[in-house]
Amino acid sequence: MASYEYPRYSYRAPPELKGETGRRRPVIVVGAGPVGLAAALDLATHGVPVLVLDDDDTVSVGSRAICWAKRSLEILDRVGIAAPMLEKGVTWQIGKVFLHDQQVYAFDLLPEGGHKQPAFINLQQYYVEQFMVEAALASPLVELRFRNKVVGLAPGANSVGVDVETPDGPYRIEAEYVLAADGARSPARKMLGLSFEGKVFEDRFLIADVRMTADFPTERWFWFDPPFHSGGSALLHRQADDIWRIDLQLGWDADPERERQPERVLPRLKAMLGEDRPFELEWVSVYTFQCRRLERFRHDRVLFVGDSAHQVSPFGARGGNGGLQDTDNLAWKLAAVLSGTAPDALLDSYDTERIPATDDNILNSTRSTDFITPKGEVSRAFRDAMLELAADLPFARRLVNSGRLSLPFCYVDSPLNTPDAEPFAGPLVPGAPCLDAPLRTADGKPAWLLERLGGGFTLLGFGAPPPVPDGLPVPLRTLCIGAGHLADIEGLAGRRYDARDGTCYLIRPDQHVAARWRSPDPVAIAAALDRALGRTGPLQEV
């Protein structure tokens, strides 16, 4: 690809090959896209050493994941990616939907101010995984192994053998814990014998990255029957290095090799971006929209993230954004069982908790498809009606549905809540993920609440520092917005939290909310941390 050079990452024999014997690891990460190299940091983050085990030697071929939504970079924020994710981005929060050549409405995706990272940026895969890359190499507690391929996972009752080829032949290790990332089309599932059950939907989209100067607005353009493209959708997004995304609905008797072809290729772009517009084909893909999940994430000390444990229509940015939900929630527990601090049991709330988050991204995306592909006369009638009303009339433009952009979920039926006890507004309620604003600190600097929470159990104060209670199993920080402390300059996190003097939050390593009291007490704080930790509550009753 002529924007992007490629790179090698060094393949050395492991030293299980020669004669050594290999120690236990705690975790190891299978697959080194976006999703395993984030679980990778994140418990690195926590204390926990992981290796990492990839059958390449570079990055994603193609820009395949763009689409990086606000909690995505909130949680890499915590790892460092952050910062040099939005700063080769692309950022953009508007997105506008069209019927034939007529725009019917926009959409502002972060209307309200008071958050440091935007509502989405745009940034193809290649670039996420360089960075982590980066980062994993440089972190102590992360080895990466490349053109390392696990062929053979053996669970067992206290460890799982993991069988490895490599170049210089095979080797088997031990881990406590096997994180299974290695995609859709996941070998660790195969190789456990777990059944993929969902939809696949009869249709097929072309995907294209261009090269190309243009001065389209930073926006996401969506077309129903675009007259460049009769009877199909169309999409147009903008990346880095002056590639577009372009994705063109095919139909489900399109011939999937044919259409990759450059002959069938370029006329279709030519006549959306115009004969005299020159660009350079860089990437093209053709993909049926599936909608398909695990039964359950978690296999004993074999976990399941990202793709290897759900799919979704790319329609909405759900897939990759989800994966990182899913190492988010996953990773501080998995430190907290291997510490001690937490019993086994813990790791089931992965699935009461990412479970339902799946199921509601699968519904998000299987209504996006109905939508953008309807089947029947009925059908395709409501939805061209819905079209023509949403120009005027914005009940309508609920109904229209161009993929329903990624949003964090909100655990509010997780085991490890406790609930409140008394009455707040807003939409925090224990399970909800925190919502950032801007500070400022004693001494006059800015800052960011997310940043503050971090990445531990932080119990936030407003008005004045909350109780700690004595002898907790986990280390457990104050943050205090009040005189004296951080100021809440905008007066947006008091809002946020429904805050008065005395307002107490609990907050998971995950930044979840875990509970939350207006008059707080030692006892109540504790016995919280407990449930949070799986130490008391449903986990332990089942």
Contents of the next structure:
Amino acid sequence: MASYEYPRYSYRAPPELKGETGRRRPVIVVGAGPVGLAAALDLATHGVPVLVLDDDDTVSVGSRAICWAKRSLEILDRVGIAAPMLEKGVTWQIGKVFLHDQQVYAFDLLPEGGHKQPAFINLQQYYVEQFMVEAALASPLVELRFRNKVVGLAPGANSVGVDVETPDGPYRIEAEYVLAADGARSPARKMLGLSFEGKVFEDRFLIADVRMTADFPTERWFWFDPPFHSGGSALLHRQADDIWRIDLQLGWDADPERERQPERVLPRLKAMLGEDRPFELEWVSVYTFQCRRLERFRHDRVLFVGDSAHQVSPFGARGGNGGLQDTDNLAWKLAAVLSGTAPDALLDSYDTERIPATDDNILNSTRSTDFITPKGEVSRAFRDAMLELAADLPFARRLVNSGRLSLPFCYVDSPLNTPDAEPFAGPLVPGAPCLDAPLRTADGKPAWLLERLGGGFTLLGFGAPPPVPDGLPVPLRTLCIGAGHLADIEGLAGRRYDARDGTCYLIRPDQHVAARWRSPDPVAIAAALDRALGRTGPLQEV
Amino acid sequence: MPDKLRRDLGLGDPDDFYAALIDSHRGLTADQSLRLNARLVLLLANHIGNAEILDEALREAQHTAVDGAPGPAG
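Can you now output the form predicted in complex with the partner chain? The one shown was the form predicted on its own.
Now the complete complex, all chains and molecules, led by this one.
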């Protein structure tokens, strides 16, 4: 029996097919994968009604994306999904790298405490989608339509026509904006005739989910040239329900059809796991990895998010986690533009912020893939030399690259940032994602900084409440860490934000820093808020 | 310059350097690559200059053994 029972979500004939005129929607999301659903849930928190169209009626088949980074959990915590993910998933932070059967290197992804979310959890994509669908079904602002396949997009000056096919026939519906979250093979991309350029790695990998009871620790184990799979690489990673993810490098000459067959897969797995260990094969696939992206993610009223916009190789877990950072970046901007508080030009900053982030993901996953699958004798010689040195020499361990794991991108060059006017130390420069810290409320309850920041614009003051300007275009919450307010119980907030009495941060709805001051004044705060909304500054000067 | 061979990380961005190193061999034949590596070792050795450090580096590189196949000094 399989470990997971796939839900079937019900299809209902859309009202547009019963003679009703469909009203124009503010946002239509194409694709109910993790990125599309995260976008819908995030938009709903900003009060934007969303229609999600999906051609299927269930969740992801196979575990697919399994590693969810701390930043993703922080993003999903704002829509209530992190808690069930943590409960079901397995938490890990240690990775080990082996050459042959010797450990050469181990790393700890979150050596320092004081964060609500762990460094990483592993959870099969189908669970993540299931939790998201459940949250979407419970939201009065999200409408999900399964077995509604988008077959055409007709961009116009004021809206986009979306042509949909259903079991009961076709219909057309209009949207002010369309989010194309329809995956790596994105039909939406083809409908707009967009090219998707990049690099194909000439190698093949067997990816298998195996169900077994094993007392291996909950760590990421990566082998170069292990005795059980000579010449290739191997990865072992635990998921929920006693499911284990195994990746085996097969080489470019492997026949993908043949390698998928149990008579080829089982001996490989037995060699790795031992002849005596009972296991069941749950899912198997053979992949060739690619790194590529669209030239631009915004195409007027159609915006591409997640794998439809960019594809990376899986080393580093930068696909799903990168996609969630896309929607995190876009949802509040779209909400601000739809409500009229920000100009349409704010949406251009989705490209200016997420394209460098994507290039960083592509660069890192390309380098990892090049290290893991060296092409040519010299690359292999350097790679092997590095591994040989790594056991004894610390410097070489830093060069061993079995995947540089996903970290949130810092939008240092964003036009939405207000540059520092006073000196600050530490990582929280304008554009950086906020760091968490443990706090205590005035009435003695434990709290987390990120939780308190919420999902709107926030003014975070240290020592004394910051001065709030009048007549702002959007609500601005204030938060104060100091006597009589939130207590910085371990001193971590003060240290991480390099705070002194009077220090103040303006924080965006996606919890990135927009501006900071040592002694803020209301005029400067109002100006920084206008800039972060694209109402003034470089976005308006183009 | 330290008077012992550095074992901790000295490179500012190790991934950048590694990528540049691999890139420098792109399109070269095996013989050309061998010669490039030789020139690179000679350049770096001259830059280091210190005989003790170079001696230590030579021994470390020879000593590192994998698969039970020791280097000449092992």
